[in-house]
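A single chain, nothing else alongside it, follows as structure tokens in the form predicted on its own.
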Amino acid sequence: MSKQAKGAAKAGKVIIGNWKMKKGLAESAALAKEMVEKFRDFNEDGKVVAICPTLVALTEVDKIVKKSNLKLGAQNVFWEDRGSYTGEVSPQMLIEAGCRYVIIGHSERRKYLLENYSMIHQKVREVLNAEGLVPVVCIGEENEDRKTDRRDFVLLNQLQQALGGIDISESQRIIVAYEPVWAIGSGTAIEPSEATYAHKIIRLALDDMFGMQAVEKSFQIIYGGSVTGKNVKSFSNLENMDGFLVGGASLDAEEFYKICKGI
């Protein structure tokens, strides 16, 4: 049985900003300060807002956001706690750096670093064995899958490979981020009706894998893919929509704030 994560009761809507490899150390610190100021009085309906800067900026950004309304997250993690794994970082190391969330299996890592769902599965297991770190597991179809009506199969297969056989306790949480690969960075978000359908498929699959009660307590499903302050309203009240994983728009404090206010 996995260890229980501290403070991991299911939260309200969650909005996570993925800064990718867009900001260096000084730039990340400056943006974090801007975010802290912008979100100073932000405390709505239990919403959780997290930012995921580049690895080298984690400890510096942690100092800036520690006493603010913002949480810290990381963009990647390894599946071992310690060892001879050059260039990698363990869940415990991320926790020591102040992280409470970690993105796992983003489509860009699957594309450019050949990360597969066997690796993603191992990462999820190791993160759940750490105390206080919530995995944000990314899934999503390619445009070709969408055109050939394979989306359902792809999503179900990705979920099964990433989460199949994992035990989750009542105090643990897993966030599933649905990111249609074709929408990421395109400037064009998915139609709300498509997002509703995809999230329903994901929810039904999770119910089948873990049981409705466990899913209700421990899982959240969020959307990512060209979300902006202008289109956030069209997604905010959709069924099974627990928040957003935001890319480019999270690099602008004002735009990110609009998204967080809009859901």
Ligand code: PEP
Contents of the next structure:
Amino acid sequence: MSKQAKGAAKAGKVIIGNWKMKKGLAESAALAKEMVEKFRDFNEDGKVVAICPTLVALTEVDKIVKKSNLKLGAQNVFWEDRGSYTGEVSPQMLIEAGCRYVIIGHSERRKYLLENYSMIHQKVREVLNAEGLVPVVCIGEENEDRKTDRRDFVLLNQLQQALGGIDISESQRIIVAYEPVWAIGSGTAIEPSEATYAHKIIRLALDDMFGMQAVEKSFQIIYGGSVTGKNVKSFSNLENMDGFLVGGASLDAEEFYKICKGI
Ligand code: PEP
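Same protein, the form predicted together with phosphoenolpyruvate this time rather than the form predicted on its own?
Every component of the complex follows; first up is the chain already shown.
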């Protein structure tokens, strides 16, 4: 049984900004301050907005967002609690730094750090065992998979590898971020109909793995890949669309605000 708060209800739409390695400490603090101002009166239907700055800025940004409408998230985590793991950071350490969310298995980490789904699986497990940290598990096909009609297989396989065999209790939550790799940072988002299809596949696979009731209560499926203030409306009312993971557009307070208002 998890140590997370009992009876946590499924949250509203969630919008997570991934600042990647694009802002240093001072820049992250400045952007966080700008965001806090921008979101001062933001309080819509239980929507949750989180920002994920670089690791070195977490504690500083936490001080800035602590009493605001914004939550803090991290971009990575390790699967052990403590030990000789040079350069890594544990779920508890992120919680201590103020994080409520953590992105796991982003395609850039899979590409540049050779992070595989066995690692991602261990990370999800450890994060679920920690108190109050929600894993944001990224999956998504490469362009080649899409062109060769392998998308469905790839998504199901990634889900199975990342989450298969994991027990989820009533109080735990998992966010699955569908991020077609070819759409990330490309400036061209997926067609809404394609997103609907992929989210449906993901939803059905999760239903199969965890049961419909558990999925309804504990899972959210969000989309990531070139979401902007302009195209957000075309995604906002899609079935099984619980929010967004936003890269580039989350580095601009006005644009990010538009996205959060738009869904
Ligand atoms: C991302 O990197 O997770 C992402 C969605 O980036 P962008 O919004 O820039 O495509």
